[in-house]
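There is one chain below, alone, in structure tokens, taken in the form predicted on its own.
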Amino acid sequence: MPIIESKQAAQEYDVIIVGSGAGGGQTAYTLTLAGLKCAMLEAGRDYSPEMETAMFQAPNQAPLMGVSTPDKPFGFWDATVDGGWEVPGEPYTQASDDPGSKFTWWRARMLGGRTNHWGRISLRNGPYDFKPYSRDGLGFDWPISYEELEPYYTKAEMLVGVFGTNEGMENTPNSPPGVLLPPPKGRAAELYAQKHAKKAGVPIVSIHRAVLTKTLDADTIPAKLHPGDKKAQKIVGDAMRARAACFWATPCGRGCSIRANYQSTTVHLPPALATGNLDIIPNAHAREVLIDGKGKASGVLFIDKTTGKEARVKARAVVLAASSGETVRILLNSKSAQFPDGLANSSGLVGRYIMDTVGASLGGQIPALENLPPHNEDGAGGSHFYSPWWLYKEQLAGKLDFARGYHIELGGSRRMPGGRSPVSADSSEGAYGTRLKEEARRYYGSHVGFSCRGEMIPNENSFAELDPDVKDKWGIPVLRWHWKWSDHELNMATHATKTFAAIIEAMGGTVRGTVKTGKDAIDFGGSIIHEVGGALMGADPKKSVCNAWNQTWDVNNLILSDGTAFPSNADKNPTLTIMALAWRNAEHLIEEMKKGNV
């Protein structure tokens, strides 16, 4: 496996890729299978899910019963081995002390980035999501349509393996026949919610998630992905055969040693490495993109964390796929005589219009789910069902006080307790001994939870800039975050919590806690870990940073292949769209390099 030190890098590559997650991994896959020589810079350490995933350990085998700690915010067994809301030596700052203006920035410092621990919900943006301004006059349209990206959604789904069903719902696109894998059956709480949510007018269907419910067809899929390229087909087929179907052993957030779920480290990088065309340099903290005398990207200057010294790699083109905030940081720090305000920033829009997903939640207790017989409901990591946004017509008619939609994620089952009592303290208050056991059996699995994942409309008050004073441990200026939710998002959070209460009541249950509204209901910016934007793609160089192929207008051999170029942030989780865009961007880059345009 060509994991190399910075001093072992080649004199020059065709392409340097900064970041190894969904965008970086997909870019490396596409470019290397086409024969391009690539170097990948990863700010964190090397990571092997096959060797490091705790597939079978119970919570009581972990320190502190596996609970959350500052260096392990998602618990001891979570796949994020380095990183989190705070990264030692790499601070970020807030522009305001107002709690409502807080932005919490999640960073993964490891090979594969966030793809190692993410929820793996894989939803396609719909046609409306690419033209939101044309629909309601707010935000920005994308310079591409759903139809242009659809083939790449299909290829990404076939490559990574996504289960789910085609429901034909408005602005919730179907996949072509035979592309989706069979969905797992709903758990008891999910089936009960699906049945009774109809009373509240809410549809609940199978979710799309990047987990293999059966092995991929390695004999036919590679030919569909790489027609006419026998070498690529063999490499991809071999990689697919190395993946096993899920047997529901462990939460997906731990990573997957059998490669059943999607991680860049188990799906994108193995075939890229098998080509012999990829060198990966871990512990490479990118500082800036280097520019030659002609104003072209010529390489990347980075800090070798193992030595603390600066190092450089050169290439014909540079792809930034380090995550929205990190790519913005690199661009703003890439100052030169040609670009005194940061690289590719002639529009002044680098760092502007950053978005996250709207989050709000509510739980309830359902008597009908009490005293269920013991049964195993582990299943795929996360929920098997969800509710796509269902009120497009009402919204278009002006019947709602917010302009965009949200989907609902739900949870509730008799999963393995996470090192604590399987029931809440108030459900068994005052009980001990035999009665405590009886109360645990009664209430275990009877609690449900609903979460909103909604679209944020880009606004001028949500952006990132370089802090004028604070630097990281290597002397690099850090980001300072500005954040503001608009009334659209606050009203959405209110609508969501009231909807959740209606579903819980339709299930015959009782809401736990209070139904919060507005600022009290909405999660902090960044807390859903879906930040996108900061270098928007568009049709006008004066009003955007990138063109329709995510090439920056100012430097055509600099491509942004993470979420940075998103002009909007649909309620659909962004990872599948990042992959589809990265695949499309990479194919365009290959053609441009063949023509000598890059």
Contents of the next structure:
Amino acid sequence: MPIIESKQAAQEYDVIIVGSGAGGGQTAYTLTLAGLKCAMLEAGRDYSPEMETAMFQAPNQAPLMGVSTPDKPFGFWDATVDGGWEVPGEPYTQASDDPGSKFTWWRARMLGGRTNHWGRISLRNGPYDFKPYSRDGLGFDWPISYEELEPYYTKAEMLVGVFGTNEGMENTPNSPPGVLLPPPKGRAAELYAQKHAKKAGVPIVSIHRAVLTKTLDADTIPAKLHPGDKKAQKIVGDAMRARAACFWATPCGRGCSIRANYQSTTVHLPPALATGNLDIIPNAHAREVLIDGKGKASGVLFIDKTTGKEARVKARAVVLAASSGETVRILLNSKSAQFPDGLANSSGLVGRYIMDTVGASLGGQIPALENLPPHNEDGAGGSHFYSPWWLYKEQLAGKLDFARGYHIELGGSRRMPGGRSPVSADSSEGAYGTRLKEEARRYYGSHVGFSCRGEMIPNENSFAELDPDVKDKWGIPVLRWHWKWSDHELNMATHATKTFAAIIEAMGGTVRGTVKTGKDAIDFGGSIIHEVGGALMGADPKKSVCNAWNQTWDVNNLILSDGTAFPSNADKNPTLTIMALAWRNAEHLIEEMKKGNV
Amino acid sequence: MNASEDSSPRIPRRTVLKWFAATTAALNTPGFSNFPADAAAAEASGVAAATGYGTDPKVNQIYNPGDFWPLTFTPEQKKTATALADVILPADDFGPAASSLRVPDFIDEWVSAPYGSQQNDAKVVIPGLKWIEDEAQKRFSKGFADLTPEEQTAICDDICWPRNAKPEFKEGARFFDKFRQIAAGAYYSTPEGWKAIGYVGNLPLVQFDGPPQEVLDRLGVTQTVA
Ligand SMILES: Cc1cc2nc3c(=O)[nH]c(=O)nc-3n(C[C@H](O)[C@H](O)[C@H](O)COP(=O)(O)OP(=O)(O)OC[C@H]3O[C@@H](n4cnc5c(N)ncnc54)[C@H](O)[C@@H]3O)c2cc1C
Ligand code: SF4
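I've shown you the form predicted on its own. Could you give me the structure of the form predicted in complex with its partner chain?
Okay, now the whole complex, with that chain kicking things off.
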């Protein structure tokens, strides 16, 4: 496998890809299968889910029973390596210490990036989500429509494997027949919530997640993805055959050694490497994009973290996919006489209009779920059901005090216990001895949680810029974050928590804690880890940074293929859209290179 | 066995070597900027200071308490903690006693950990172990571990529910609550604890059937996914 050191890099590549997550992985896949020679720079270390994932370890086999610590914020076995809310030696700063302006930034520094851990929830944006400004006068339209991106959603779903159902709900697109894998059965708490949430007017349906509920059809899918290209079909077919179906145990957040869910490292990178056209340079932290005399991107300057020294690699085109914040940072740090305000920034919009997802949550305890007979509910290592946004009509009729939608992610299952006590002192009146064990058994599986994942409208006050003073351990200026929620988001959070309380009540349960509203209910900016935006795509070079194929207007051989170019952030989790866009961008780049335009 | 192994019976030599290797690795990492000064000072003085397991521990492996940082319970504290853990989680029809599942070692690991949250817990647990010892001496002129079950219960009943504890038992109640949380967290981290609570899983299956009919009937629901 050509995982190489920086000194082994070739003289020149066709394309350099910065970042190896969903965006970088998809880009490498599409370009290398088409025959382009690519180098991938990844700031983190090489990582092998097949070898490194702790699949069946029990909590009593980990330090502190696996609970989260500052070193591993999502617990000991979390697939995230060298990452978290803080990365040692790589700080970021806040423009304000007002809690409402806080932005918290999750970064992964490893091959595959955040896709090793992510929740695998894979939803398509709907037609409205590409034209939000046209619908309600807020934010920005995308320069492309749902119809234009649809073929790439379908290809991405076929390649990575996504389970779910077609419900035909408003602005919640169906996939073409036969594309989605079968949904997993509902768990007790999920079925109970589904039945009773109807009383609160909330529909609950099968979620879409990138987990193989059966093996991919390696005999037919490759020909659909790469018509007429036998070599690509063979490589992709082999990669699909190397993935097992989910065996209904082990939490997906640890990663999957049998490649049954999507990680860039198990799905995108193996076929890309198998082409022989990809060199991956791990421990390579991109610092700036290099520019030639004609104002074109000519390569990337990076820190070889194994030596601490600077190195360069050259190419005919550069694709940035380092995650929105980091891509913005690289652009702003790529200053030159030609581009004194940072690269591709003639509009002054690089770093502007960064969005996260609106988060708010509430838990409840449901007596009907107490003392259920033991049964296996591990399932597909994450949620099976969710609620797509269901109030488009009410919103259109002006009945809601916020403009956009949210979906509900629900949790509740008899998942692996351990680490934290299953019983709190207050819920059991101080039980100890055999009575404690009775209480533990009674309460286990009876708790449910509901989380809002809602659309944030881009605003002038949420952006990132270079901090004038603070630098990282290599002396590279870091990002300073500005953040502000508008009333749309705050009112949405209130609506969500009240809805959750109504569902919990409809289930005959009691709310745990208090039902918070507005700024008390909403999670900090960044905490849902869906940061997108910062270099919007648009139709007008003065009002956007990228064109409809995410080439930057100023430098046409520089392409942004993570979430940076999103002009809006629908409630649908961003990653499937990042893949679809990256695929489309890469196909366009191939065409433009063939034509000699790039 | 050589002399250096004998000198520190509670910390196996291979563990010390592991800490040493971790420390050295940290120092060798280019640009590693947040290496704590006190750990460096401790190493200079020849004492292995407790640091965390870092942002990239090898996770696909089985660990035991004491592998990453030294356990710090004194023999007396361990004795009290063991007795109390077994009062809270005794052997019964649900499963074995806490001590047979190494729960006291996990509590020791917890209160010895170099992380802020656990260190805060240690500030409650360590004085609490002394409080309950003193209380046992005061009431029965015996150590807590040597009390009869009735005597142990007499003390625990006064401190088991923070909301109802009398003012003189507030400190004891705060301790009991914290100790119980950690002990139960550890107990249910084990396969025996899983059995006790009714967790069935962590086993590869060919297909996932969802809840059995008996469960669906009790909840009055039907399986909605074909
Ligand atoms: C806990 C959690 C749950 C999530 N759940 C979901 C979900 O259910 N559904 C969903 O759609 N999304 C989810 N996400 C978000 C999802 O992980 C991201 O949207 C996705 O990974 C974005 O892909 P990316 O390629 O843009 O960035 P990343 O996956 O972050 O990859 C970027 C890569 O670039 C590297 N890099 C950064 N800077 C540099 C540099 N200067 N030089 C070289 N390399 C660099 C990083 O090390 C990283 O490997 C979740 C994220 C987390 C953390
Ligand atoms: S639940 Fe399935 S997909 Fe998820 S990690 Fe386990 S085997 Fe892999």
